[in-house]
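Here you get one chain, nothing else, as structure tokens; it is the form predicted on its own.
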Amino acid sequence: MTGNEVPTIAQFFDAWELFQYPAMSGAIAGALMGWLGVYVVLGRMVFLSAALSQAAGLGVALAFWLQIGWGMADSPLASPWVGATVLTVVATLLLLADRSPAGTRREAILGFAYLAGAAGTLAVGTRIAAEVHDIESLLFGSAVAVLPDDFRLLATVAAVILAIHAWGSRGMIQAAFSPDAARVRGLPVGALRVVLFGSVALAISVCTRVVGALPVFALSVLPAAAATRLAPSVRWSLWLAAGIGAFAGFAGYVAAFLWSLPVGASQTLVAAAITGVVFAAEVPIALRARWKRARPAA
């Protein structure tokens, strides 16, 4: 392919061997983060996902800085894996322990994890000079291989998520947004909350280490804020997120393929058209509405 032919299609397909894996992988992502992100939109947590997601991105770099300066390259405790769950684990663990009244230390905490995240993974990168890249991936997702180890692991980690949430889904809407009639009806809710806060915290530290923080946070906002507008119901509005997700995260590699762009920033921006469609095609509709309200009756 000469320097000034574009990329087609064709050609993607044609090198499905070498794209396989972070294509899949974009999409495995988007249905997972799509999926928990019904729960993050609707329970006004949209930074929840943002904040987790730069611990996850601070747990990677202190991984990286323990194998780099300390001599721990063989040491599990110093697996990036480990490093981003931990972190997130934390994240969640402060989240979850703020008893006050309609959580009102809430966005304090996030803002903190959030803060803390991306300034100590941008300080500990300037200590790493080998891994720059790695780190830079990790915030903006510009990463444009997987290897086929952390495949497996976010499709094995994604398959049991989805398919916990979707066994359960009846009870785990209840215990989020009508807790009160959760307990009526005998449902466990402080385990449902911790199973809902688990999930998203453990997808979060896993789709960051694979796909980046960027695209994580994006994934688990734009698909919901779209779904939650069209389905007619939570349940449903669930699978749609999913599916918006999916197709996100795998036409933005794709987009980024064929117009040479970071493919965290591509899988973000394809996320965003879609819910900009969707937010666009209700004004005319709410328009109308108010325009019927202001006329005055024959």
The other form holds:
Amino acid sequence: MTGNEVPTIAQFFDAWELFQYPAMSGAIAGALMGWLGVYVVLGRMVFLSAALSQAAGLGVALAFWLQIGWGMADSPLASPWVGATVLTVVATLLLLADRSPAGTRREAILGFAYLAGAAGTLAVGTRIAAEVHDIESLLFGSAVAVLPDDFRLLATVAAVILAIHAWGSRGMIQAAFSPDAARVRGLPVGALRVVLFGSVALAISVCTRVVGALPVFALSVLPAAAATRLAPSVRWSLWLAAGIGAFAGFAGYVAAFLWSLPVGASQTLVAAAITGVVFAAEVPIALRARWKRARPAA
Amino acid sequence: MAMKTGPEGQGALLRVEGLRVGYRGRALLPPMTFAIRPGDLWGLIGPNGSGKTTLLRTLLGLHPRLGGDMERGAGVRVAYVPQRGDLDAAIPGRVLDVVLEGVDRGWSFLDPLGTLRRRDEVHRALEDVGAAALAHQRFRELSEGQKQRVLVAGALVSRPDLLVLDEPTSAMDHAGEHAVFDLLETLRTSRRLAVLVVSHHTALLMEHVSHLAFVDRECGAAVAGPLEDVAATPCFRAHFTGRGFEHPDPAVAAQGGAA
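Moving from the form predicted on its own, what structure would you give for the form predicted in complex with its partner chain?
Full complex below, order starting with the chain above.
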């Protein structure tokens, strides 16, 4: 491949050994965030994943800072995984602790977590110049490589979370969208909501560390937004959103290879394109329905 | 939570004695005592802000009680149909999916084949409410009356002994309101269900219910019992005077029980 030659898909798969971890990480993160995104989108919590992914980003940046600035390179406490998880869990606990009427304080807490996370990450980035590329990768998902250990952790976390959610999806759906009726019938709504929020927090912290904050936000919103328009029920939406997310995560990485794009932006654009097509396809259907309603009865 | 079981509480599905409801230690209503039995059709009425919702949520176990006793009979199953306005129209679902949601109780959602085993029951519930033909339609595309029927079917599949409905006739025309109450009457007799309905439509409620719980914070009323007894209370009579309700007992009505 010369400098001006456009790479081909065949070349991508020829170098599969090199690209397998980041490409599969995109697909796995897409499937996981797509599934969980249905709860985020239908629960009107779109900003939740943005705020939690920024909090996770700050956790990773702080871990780097502890390693470099405070000589804690060998300490497990200064691991980026620990940093991301701790900050995401703290932000989630703040949200769960909100008892304001109709969750009115929740928006403010989400805004706080998003802004403190984003600004904090950029500020800490100036103190860890040697890792500034890592910080950019974290925020925009521009990483082209993923370490095998990181991939294995992501795959394990995704498998566990998806298995739990697939198994308990009937209870999870009722706890999320009909909590009062579910409580009256004796479903453990409190425990199910803790599992739901806990898995969203864990998924975001792990996915942010591997693929970056921007694609995590995109993959938790866009596939679910498309799937909930297409699928006949919430259960089908979950599977469809996971499929769209997996496709966007993988195809976005391939597109980044083919057209030399930043990976996170490419994954986001693929997910946005799918969602855009679904939204556009609804326009003629809605117009036809309106025309039918307006047409005087024969 | 042991309660004395007097004759009036025998065979009750839900029994409350001296029940106090409210928030942060402050009671909204005077203590209430009543029992709901199989086949009863109860109405819960009161003006806006009267404490109806707090009482309802307390009876359902969704809100802690301030005092008194509340006991469900052994193995009694309760199903709750919230207001249709509480449902999010953005949530996708066919009629069948909405009804299937009602199948689970406790931890049964962990049984992956649970809904498959109950398919027949789901179809029977849809038939019982006259909505079998709607099974594959999208829920959000139904009329208000059809939606209410489907929600009732969703509550029936969990095989309740007591069915609680919050404002089931809101946003309906006159015919739709009557159709809902006719359906509840039918279910009450065919399934020997006890039904508790919260409604603002007092006149309509009076035509159908056998028992009434009436709450009004302004005159400190919280009374519950057979329709005739509640309708004879001074606060009730004062509140509904001139609102089209005729007391079932002509003697009481002649004394001013007409409302």
